[in-house]
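We begin with a single chain expressed as structure tokens, specifically the form predicted alone.
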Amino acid sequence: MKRSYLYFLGTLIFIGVLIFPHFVSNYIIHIAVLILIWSYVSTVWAYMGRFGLVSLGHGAFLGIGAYTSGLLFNNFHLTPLVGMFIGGIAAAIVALILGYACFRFGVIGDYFALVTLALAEVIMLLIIALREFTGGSLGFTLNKMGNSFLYLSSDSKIFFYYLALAFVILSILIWKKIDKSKIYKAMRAIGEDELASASLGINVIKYKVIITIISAFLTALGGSLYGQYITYLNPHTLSGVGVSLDIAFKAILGGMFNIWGPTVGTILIVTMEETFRGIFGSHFIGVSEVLYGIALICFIIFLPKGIYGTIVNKLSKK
């Protein structure tokens, strides 16, 4: 009984969901696609944060992806539909080289989190370096293709918000596939005590590195539909440690082991820095996000499981 309850009340949410964008204005669905997208790429982190592999490091993939869809984009007129899976791809990449390098001679924990910052910010002062091709520190804004799906282009935001939500399905549906997967029990595994899983047999650098390379991926897409919706390019808020913090944050916030987590989470801050921000705005810059930096703290002080991980559990207690 309760089962089916869980269900229909999770069927009434979903169709709200999808009519939703039709009854509120611009603005809200504008919120509502960053939300989303933020959502998704939160979840993608989760699926090594979750395992115990803290990456501060993830606005790299992010700016890879976005980047190079991007300047394919602009300079090849390649649609971001191609144009995604190369960044996807070319991030991956660096996922393996940096995944095997840290995981071959040991580096994890704190170490491990401390490398994948720097390759955020390395990744960022390559962006600007390359100016020539990137517009430097200045960032770039994409071509102009009216409304098209084949070049992710519209002017209508509810385009952006289906796309988006598409996303978050996808990034579910692959966290359910890997809790049902060879890669699921092992990570548990290693997570628990790496010596004894690897005494057991289980090929501790493939897994690791494995799971590295699919959040990697993934997250690479959602920057090239981040670029795509939001259509101006910029190292500082697609790549380096300040858009790493905040993926991080967000899955932290709402509960990285859980499915739905990263979606509170994000929620949760998209919604307290427009608000702040509506407040505030230009009168005291600087408060909203020292208020939400106060907020976060608390919350991870008092709440380590995440909100929606500690309601989660209070619940399946009683």
Contents of the next structure:
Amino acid sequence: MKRSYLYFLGTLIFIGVLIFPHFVSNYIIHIAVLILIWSYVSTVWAYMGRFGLVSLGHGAFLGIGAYTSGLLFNNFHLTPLVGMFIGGIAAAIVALILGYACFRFGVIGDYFALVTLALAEVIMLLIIALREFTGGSLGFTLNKMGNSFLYLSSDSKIFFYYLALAFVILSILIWKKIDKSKIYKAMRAIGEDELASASLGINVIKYKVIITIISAFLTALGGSLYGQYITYLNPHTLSGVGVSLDIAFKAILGGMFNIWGPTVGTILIVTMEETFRGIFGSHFIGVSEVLYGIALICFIIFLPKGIYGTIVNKLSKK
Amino acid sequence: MLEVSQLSVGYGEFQVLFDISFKVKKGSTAVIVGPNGAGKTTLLKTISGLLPIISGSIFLDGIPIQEKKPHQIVEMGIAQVPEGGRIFPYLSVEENLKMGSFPKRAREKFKDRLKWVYELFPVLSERKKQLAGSLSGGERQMLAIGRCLMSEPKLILLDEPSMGLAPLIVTHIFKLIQDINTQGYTILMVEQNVKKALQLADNAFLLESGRIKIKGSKEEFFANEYIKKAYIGL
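Okay, that was the form predicted alone. Show me the form predicted together with the partner chain next.
Following is the full complex, with the preceding chain placed first.
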């Protein structure tokens, strides 16, 4: 009874999400696209995060993805459909090197978070330093292509809405796929106790590197998608510490252990940011950030499992 | 079955084990006793590949394993019960046991092994759905041993199974270890509870400040004046 009720509710929400953009203004669609893109990115971030591999450097992978596909498109007219996978592979290679180096020498927990934080900053500085190719800290604009699916380009926001929605669904399906795999079993044990896992014959380094690569690759695809949507690439919005922390916060706030947690967190944070900006934006500059920060601190202290995680836990106990 | 020869191990610059040599016969129980900080745990960790060696070699059935990685060593049939058990507290008892059969070799016979472990430790069967973190100290140790048996090992390394347990429970755990040994499993155990451990042992080694001081059979250890005085308290 309860289960069929949930299915019904789920179907209703899904239909709502599908038809929603045809009834609202362009501004609302824009917010919705941002929510979808960041939901996707923070969901793939949580692939690692939920097993204790907290990365504060996913901006690095986002930047690599966006810049690789964007530069290949502008300079060689390569479609982002291909470019995003090249960017993904580049991010995967960086993840492999970083992951192997960290895990081989036992850099875990907070130390791992710090190393990834540095990586995000290094990639941002690298983008700025390679001014001739990347436009430095001014960034660059993608060439205009008009409406073309082949070049993932459109003047219509609805196009990006459905594209980003497809990405979110993909990230949810992959999450479920991981849950059924050996990687899930191994990573769950590793997340609880690395030494015990190693003594049970789990190849700790291998599984940690695999999950890092999967997460980095998919994050880079998200970076490319974001670049296509905004059509302007800037190192500060795509890489560096700020973006990286934002990604992590969204997932943590919503609840990184639950499949829909990162999405719920993103919806909340993006709406909160926009609302505060709307209310205080032009009168009290900076107030929106302060309020946003206070709200974040409260959530993290009082709801450590995240908002969605806490609600799900409460309901399942009943 | 297991042969350790001239093994030296250290953490960075600091050497812990010096020139360790000993053998464990198939089907026997060997016990390594010694005071805190003698290097007992270090020795077990080295055998299961968790620590790199400085020099020397370790053979399992004549095959050198000192260069192998931990997961390869488990795959070859050595399983370790780490100090304190180190169960996964947020997994259920059964999930803990399932993790034990993670190695390829063990996956096929998973169901039979699980049944067997539950027969060996009926209390685990009663609590299979419970979170492992809610178990008592003795039950945790049983779970750790059961989890290690799930990988179908030839040689079991036990690191201080009596640690932090009440005397009555220690007796029970040691009885179980003896049962496991009589079912054909070779056991290498590290213990501080010298008297109890020696009662199980076929062979024993005394490890003091990184060196093996005395080797011998159970009878020889019980007869040794030094051991009597320093470790058994007679």
